[in-house]
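Have a look below at one chain only, the form predicted alone, in structure tokens format.
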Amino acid sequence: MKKTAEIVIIGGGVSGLATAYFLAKMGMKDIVVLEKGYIASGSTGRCGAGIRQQWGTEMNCRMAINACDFYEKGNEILEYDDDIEFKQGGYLIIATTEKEHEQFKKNVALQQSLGIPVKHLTPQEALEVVPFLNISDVLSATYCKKDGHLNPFKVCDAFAKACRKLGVEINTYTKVEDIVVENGRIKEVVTDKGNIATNKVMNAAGGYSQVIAKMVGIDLPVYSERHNILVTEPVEPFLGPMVMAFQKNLYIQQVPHGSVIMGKGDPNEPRDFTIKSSWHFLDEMARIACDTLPPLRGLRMVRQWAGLYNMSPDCQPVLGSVDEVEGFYMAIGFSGHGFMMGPTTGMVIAEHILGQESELTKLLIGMLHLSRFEKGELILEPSVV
């Protein structure tokens, strides 16, 4: 392991992967990774791998038209020699309510403003997208074709491999145990296999970014929130897109090989590092799926695993610098979305660390640092499960 870097960071996850990369193409050198498991073992690794556009807010719709953009030319980008298996198959969002009838209206209508092909269909038109919809309580959809669904550990491996190939080096299995800082400004990480001098760090922790924050005395305001997904027997191909709703707390999607992964959260869940998982989860997500969904009840479960959300307080991220610590960054508090955005923070953080900030860069650097939420500029988004 290095003993120096221009900059170490803290997580292994598609955060942590995407910002060395695209610091190593601006051209940083000396770029150190590192993860205290394998590469994607945390929330990258157990996230349920939706990819959407279909937002509420102008600045996550334009994070999520970047990072779409650049998955769909991933395997181009990276040189990739596998495939990252992004399969846009739409994600159709139902609303059963008439308060996010009222809101889809609202969305579709930015969103088209800023070119993402999204309709607002009725009832009947979601039926013409999934024919086994029960539509009982929906009052209107909207459907997005470009939306879909990737392989969080494929696309982990492509930004791995394509790191190493511009000289980042990774080390997986090493815990971060301290971070030094004197007058101020970042000295050296301490790791369980040695130290690292440097004077920048970036804190892509995910679950586990308040515990690497508090090394450097920094008390975030975030928690970590476990996440159940449950997986299906593989079968014939049958359900193009995913199926969301806000108010049902739910997304189901078939996956390539032909699982059935869905989620649903839960305000009940405790804030720890609890990654068990959990058979309350297990039953009210059977019935709610095939109550939405009829024809899932013929299928058998596989299995069920856990992750954890990283929640901000106001389930958006933290981006950026901070004012306490020179040469601290970071890139945590997504409550859910930071796969779906990984290429947009990757871009993002390293363009601010290194000083070339794109327009999109000085936006999203500017509304998410951490400072906003003492000033109570929180940023609130109506479409979040």
Given for the second form:
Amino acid sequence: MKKTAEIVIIGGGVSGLATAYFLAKMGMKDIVVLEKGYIASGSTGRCGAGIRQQWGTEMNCRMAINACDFYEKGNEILEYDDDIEFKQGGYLIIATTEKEHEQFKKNVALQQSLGIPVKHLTPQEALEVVPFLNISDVLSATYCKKDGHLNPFKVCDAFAKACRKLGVEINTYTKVEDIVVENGRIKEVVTDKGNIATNKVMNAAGGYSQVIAKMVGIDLPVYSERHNILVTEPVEPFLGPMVMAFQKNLYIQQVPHGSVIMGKGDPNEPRDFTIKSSWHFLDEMARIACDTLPPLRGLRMVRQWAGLYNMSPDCQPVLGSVDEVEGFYMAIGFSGHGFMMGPTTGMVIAEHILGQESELTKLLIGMLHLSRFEKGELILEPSVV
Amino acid sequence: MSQNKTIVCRCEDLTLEDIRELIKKGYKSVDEIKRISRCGMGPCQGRTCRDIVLSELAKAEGKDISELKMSTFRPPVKPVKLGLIERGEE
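What would you give as the form predicted in complex with its partner chain, now that the form predicted alone is on the page?
Okay, now the whole complex, with that chain kicking things off.
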């Protein structure tokens, strides 16, 4: 392990690896990534791995468009010797309340103005996209055929391999124990495998971001929350798009490999680091999934697991530098959307650190700074699960 | 048939050669091999493959299997139809 580094990135998930990749690509040397487990062992590897451009704020739409463009060419850009398994089967988002239906009209107008190929469908038209959808309580649906999902392990594997080719040092099974700050500046990172002298640290620790921030004396207004997922046995392709419902709080998708992955949130989850599977989830998930897509009744579920959402007060991430400590950067608090935004996160943080900010980076860094919570400038996104 | 063509993971058709190749490439735990190859993610839930993968890793690293970490055992114990779970409380 290196003894000195230009930057130490904490977290070997998509945010940390994408940032390391863009920094290296833009010419930075001596980049070290620290990961306490293996690559994608945290929130990234446990997520539903969908990517949608159908958001309710311009900022999120633009972050997702940028990420989607990257993922479309991901195998080529990263020169990956495998496949990141990007399936653009679309997202079908269903409205089951009058309020959602009205919101979707606004969302679609915004999305179309940004060039996103989205359509507002009647329940009958939704049936043309997913023929066995239960439309008994569906008022309308929005559909964007360019949305989709990926294999999160392969995405991180691709970023990690590209990083190593560019000279990035990735240390797995290496736990950060402390960060030394002197006179308001980053000095050193202390790990269980030795110390690294550096002036820059990036916090990309996902569900543990608040633990890392505390090491430099910052009390983040975020918490972590378990979200369960289950997967079925693989079967022949039958479900094109990701089916999602905000009111019902669920998503269901069939991966190219054939298995169906589904998850839902639970408002009663405790705010801690638990990632054990819960029976309660399985019970509720089975009921709501079978009701929404009746053919699922015949599929066997083979496994369930859980991961952490790193929740911020407005369910939007915190990006960029902080006022309190010089050289400390963050890409945290994604509230369940970190994977899909990964390539944008990497690009934005790298441009910000190197002082080469594009228009999108300026916009995002300006809006997503940590100080927005104190100033009361919360960003209200109407379309979140 | 050579030993290398022996099927280790019947759910994903992975051979001993495939597993040894992954170990050689640097995937150094049952968890890492599971996530990159789906070995242990199939309907058998790793019953056949995970012990073999663990012993291959132990051999490659010159360690005893007791020194290595097994992947997490996740529910359910055996695959269950979602429709059955849906009707569970009746």
